[in-house]
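To begin, one chain is listed below as structure tokens, in the form predicted in complex with a further copy of the same chain.
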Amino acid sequence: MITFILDTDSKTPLYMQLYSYMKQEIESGSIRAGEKLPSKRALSAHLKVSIVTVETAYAQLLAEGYITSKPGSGFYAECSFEETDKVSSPSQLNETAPEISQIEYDFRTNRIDTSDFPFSTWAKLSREVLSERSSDLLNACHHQGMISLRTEIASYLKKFRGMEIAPEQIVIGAGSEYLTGLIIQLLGRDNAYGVENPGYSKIYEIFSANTSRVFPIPMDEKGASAEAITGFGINVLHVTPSHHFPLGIVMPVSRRQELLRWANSRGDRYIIEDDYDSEFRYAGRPIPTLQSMDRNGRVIYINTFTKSLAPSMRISYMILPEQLCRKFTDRLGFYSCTVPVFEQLTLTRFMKNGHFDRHINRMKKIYRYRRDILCQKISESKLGSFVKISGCDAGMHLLLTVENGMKQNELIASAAKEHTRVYGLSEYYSFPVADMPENTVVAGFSGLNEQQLVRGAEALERAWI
């Protein structure tokens, strides 16, 4: 298959990448004219990109007569463009082919805003931890990270969220990734895993890479059951109870303490609480984490700063229950911590003067502020008849519901059109389910300003109406 590495440095999008990667493959002949293309969805998982990255490539590629469209069939390159003058027709230009150059708003999910980041005093800090603190930046720290940084989450976790945790709980390490894989580590990897469909793609991923025995969750409205996890022989659940990626749910309490029941009902049973948005709650009273409804030693709670500071800095940490701790020393305490001592000195500063707090207080009220716009827009436009907006309590997207007749790629290709861009909610399940939505659409708002947000949504408007 097409292998292309796309360079995520770059400051070309990726779709215009891959577009111009094929272009100069079918131009020179090494993909010859009359050859098959892979369909859209192997690419988008040959290349590990997202299928809307492949069908912008593909549409412009169509565009301009580099290959054409069979349907039912597929995609074929075109004979070599020095041998043929042909341009496509508009007729072979269908709903997902769009005569698109540029996106001008992406819908993206989980993005941040990195020109909210207080930079200037990140960078202060940073200076002054240079200067300062010489002998302890150049020697190892506790394989679960510097104390003092533990002690810093302890305390902002009392605070802000009444947990009660032990420094000595908290383990440090480089990205949520990571951390996964060392739980995998920890409870061995002939447990069997459960994770939520739909959910973030990475932690399928994650657990697939690290383990056979993953099995796919599927939802109601209050998300993961145990009901649901009854028949897989699951002892492992991965869950993400503040705010569902994607579909937005926030667990009752009823449901979670039904799967803190079905935890404590046998010795080997855990639940991991990834809790990657929870600081960006809008609205409903705050409902109390897992990890501090938990008696019983079985949750393991995993969070990130990703998120909450900025996607460079690869710093996340989890909270063990005791006895998993001793185990974990046990086990895996050879391995040192992931995490630069430069960056832990540098956060234990930010957290300890109050600029996370502070941080996070500002990124809460923009991204409601945004949430809010993006909302507010839908509603009073024409949208408002056909579109139920959904999911958007907490976090950094919600579900568009879009009753106009249109299907899922119908709806991101007239979206494509007017140069915006939206994710399909059926991307997100790692395996088709029966009752598929068929025409919703995420749309993350953090990532884009007010300006973007009202314009996206007006393109919105004029693609689906």
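Swap state to the form predicted on its own from the form predicted in complex with a further copy of the same chain:
All you get below is the one chain by itself.
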């Protein structure tokens, strides 16, 4: 049995301590190639840690090739350090890599069709702001953002999301990434933060850049696993309950209540609710936000205009529980608002005059139509017999699970030969797991028009048949 004492007082996560130790033992030859390793349950009992800790350490070793898994038998050391020292040089890898020509159909998830943006309306409102509010444009605004914009946001959330918010609770910033960094500073870098795995890769990078205590929260069919949250001992959780990226899961009310009970059980626990594309739900009524269900001030809500207007529109906002508002001003009130006054005033008029509501309704119809086109084209082609489509109820991307014998890299490479780009699901795992899907790709449809979606689907059919 492995003899290793984990340091529970260290800021290094327990799974990383175990992973590093076993990696060193394999590289040094102390654990020999082919040697059978303890089962996850046996090792967790021996080290007195959760099975999730051992499972995560094993998954990392498995992903890096230090161990191998044999179904029904267990885990084995794969090779010694000397054996793993022989890696292909960049030139060798490039010789075998397929030559990728110009991409014509890019199924990216962060694109929009610029022809759908209401440029004329935005330009008209911009001219009005320049003409009528020119003096305001040269002055600094409140550190939380213009009160007029915060008031419009509060009104919009009450009307469409059923959220009772005071403008004083809203903080405007240039992008969700910036606001997430502020939240970490507000709550403290010494907290244990949990992030969804898989998830939006930038979120993990932001937390890792600000704190060493970041833990992967595995997903099940309802969203972030409540059992894993408790097992890791975290006290701040980042989730995307309205539409998980990239799995497309819409967290049911039962799981939301479960997470709120977890947050309410201790005074230092918070949930960061990222509602990044909640406007684009195509089936049924929108599920209430965690923030609107929160009665004890445990949820910090984040949303952005990046998805609803344009990726270049770096205007986002967060809603702080009342008890954190004063703390934010005292600790971080020296920060200036990072969104220009000109853009804030233009967006204020865009929302106040009803243009934002109309734009959302229009884009919702367009994206639903594009989703239907892509799904129909795949289902009616030869792909329909071996491609499973999921994540259709909301958002601007689909998951395609391809049962044709190809692995993820083969699916991507063969699509590239047909001038088409899709993205592997494994790219969104910040922490590798043992059961990571090997034949699933992510395909965004918001940036392609009808003709491009049809031809892109035909290209995938040629690539994967």
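Note that the rigid core is defined as the largest set of C-alphas that superpose within 1.5 Å between two forms. This structure is a prediction, so every number in the text was calculated from the model and none was measured. Numbering follows the first chain given and starts at 1.
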M22 C-alpha relocation of at least 2 Å between the two forms, rigid core basis: yes
Per-residue C-alpha change between the two forms, S50, threshold 2 Å, rigid core fit: yes
